[in-house]
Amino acid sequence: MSGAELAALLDRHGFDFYTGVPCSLVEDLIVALECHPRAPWIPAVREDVAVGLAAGAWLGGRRPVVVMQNSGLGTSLNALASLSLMYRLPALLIVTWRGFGGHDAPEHLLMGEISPVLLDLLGIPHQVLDHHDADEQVAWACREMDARESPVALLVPPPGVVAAEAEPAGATGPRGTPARAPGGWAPAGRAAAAATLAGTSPVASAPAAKTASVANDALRPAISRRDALAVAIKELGDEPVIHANGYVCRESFAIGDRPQNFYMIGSMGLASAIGLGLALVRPAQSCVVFDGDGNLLMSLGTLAMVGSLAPRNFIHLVFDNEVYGSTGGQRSLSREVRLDRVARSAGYRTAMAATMPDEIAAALRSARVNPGPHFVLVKVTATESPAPRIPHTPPAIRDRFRQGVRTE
């Protein structure tokens, strides 16, 4: 079957968010993805960051489809472990079988041999997709998926189970300039296509706004990080907040547990790309994420993500201590590197330094009331206060959530 009518399939089932990351089996689906009218494919820099997406996409009402090569069943095990089978947040990963039966490139070999174990290990259910019965087998995804709560896998061998469609004199395949279908967008149309998948008309990005930032390179936090999060709670209204895991979940809950807070228990480095996916389908509210400077170092990829889509409804709070808090207190990268001059070279429309409680207060103010991506990082002194762990538990979460987002 042609990718195409692969991706036809997927929207007949009620698919409406795709994301991933590349293979050259299922180059011929992409491209159809990336034309999409409604639900055009969101370029992930890695596996597990499209798992978060995914599991924003999600909680926001969506359905989501998560392309990956079986090499990044190996990245994503975390992410499928702590995230998605942990709070049940269904998806469809169409993962291609490189090295099935033993023929591939060495780099192959051992990871087709052993990923329907990993599926089995994880409890995922999974089918070999097979063109003549790709209808049912998608069917029995979407029921699976529903009745589990809880992601379905189809692998996809090699070869030609999805295979390119013969393309018009003169035009350039996929390997070379992509040929795209009238009103397909190009790499540099990204937010152009977040805009479409919004249900929204794009809008050209503003030029970054000059905003006011500590001038020094040494930044000298004056709060805790605990202070630091009642000032930016106290300026929130009924916007949901994704919350890193680790300490910044736990004083949180403390300052003012909401059925709008997404705590992370796990899966640590993924809550921007969780915020982002649910920013990109619910474009009309708000959508804020809590992170601490670990986790955006875990995964910075993200920014460059945040930056080339440009959701002018995402708002990114990093509280930075400089330390990995819940492990003793280790240093981390973010004593070198400004992270708030790496998110502004990664294309967020404002990017600022605060360490006073009126400079947080006036960052998050604005960022509220104008066009983002916005990035605020909140430089916080290592002090810890004593909180408890999240009481509630992960489909819990998971379910107020939701319907928190849903009814807003």
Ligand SMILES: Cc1ncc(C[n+]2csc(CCOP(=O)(O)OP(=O)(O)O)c2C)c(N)n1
The other form holds:
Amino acid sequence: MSGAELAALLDRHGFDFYTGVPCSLVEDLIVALECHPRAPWIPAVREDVAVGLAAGAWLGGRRPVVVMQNSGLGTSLNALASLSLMYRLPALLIVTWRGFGGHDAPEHLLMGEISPVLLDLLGIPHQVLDHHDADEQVAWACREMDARESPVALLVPPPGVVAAEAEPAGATGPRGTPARAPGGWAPAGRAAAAATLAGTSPVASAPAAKTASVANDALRPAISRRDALAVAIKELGDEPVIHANGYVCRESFAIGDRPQNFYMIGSMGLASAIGLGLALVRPAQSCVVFDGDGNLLMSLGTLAMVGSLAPRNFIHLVFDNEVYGSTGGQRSLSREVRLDRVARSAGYRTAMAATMPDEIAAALRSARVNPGPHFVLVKVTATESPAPRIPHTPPAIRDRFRQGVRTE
Ligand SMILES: Cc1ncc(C[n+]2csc(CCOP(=O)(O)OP(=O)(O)O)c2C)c(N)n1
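Could I have the structure of this protein in the form predicted together with the ligand, to go alongside the form predicted alone above?
To see the whole picture, the full complex is given below, headed by that same chain.
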């Protein structure tokens, strides 16, 4: 089976969002997906970030596929356990099986041995992809995903999804990869990928002039995170807000619960990835992320994805108290590293810092009406205020959020 044939098969079964990290065993599948006319491949920086992206896309009404090497299964364990499985967010995982049968480079042998066991331990149903039976296997995966509302995996053993003999002679691109997939898919070019996915015209690949409201290095926080959250929440309409785990969730809930709030209870570091996935598939509505500095630092690569994909509707607020407040106030690196400057370098259209209530309100007001992606570093004190745990179950958070996200 060629990568193009598998891509076409996935398409026929209704999948419409593709992301992941490459493995040579699925090289040709990814080439085909890069050419997808409606849902071009989104290159993720890590496999768990891809799982987060898929979660956001599913919450926005898509049917996602995450492609990863089985080494990435290790990287994704927490995202699968405390996001996909806990909230019951379906996705098809296409996991290449390096180390299959004990024959491979040394770094793949142990993971090769335990990959099916890991999936069993997680309770993720899986089958080994058989090229002769792939149609029925993808149909099985769809049935399982729908019945369980959870991820399902297809393991791809060597030789993987390779360029088929069926490819017409001369129809190959660089490194022998197909230049055109069945059905006439032609390479769209990476710059246009996000725009195609969103159903909009491409934005300029070079972001417009970026702004920074604070020039000096030392930002003196003036208000607590809770007060800053209250200011930001007051500016919101009915936009979805993805909350980082910990006290960002709890304080926001205490200020005002709303169905459009996705409270991330686990999966530290993935709020921005979930928000990015949602923003890409719901381009007509702003998507807001309330992040923490520790959370952001855990998945710094997601900033590069936001900068590269440049969704105009993405608004990223980071409540930076320079500590891991939710776990006792241990110092984080943001004391020395200006996260707004990192975001600006990564390609956000605007990146600014705010310390005062009126600056926070003005930044959000502007972000809601001007094209992004926007980054607002909100420097806050490390003061914690008592806030209850989120009382809703994860599936309840999922259901009311999905209903609360405006359909387009
Ligand atoms: C993978 C992982 N590692 C560690 C934790 C423990 N933990 C929960 S919240 C948190 C701190 C988050 O820090 P930050 O994003 O800065 O937010 P703050 O609590 O300061 O508002 C940590 C370390 C976790 N939940 N998951």
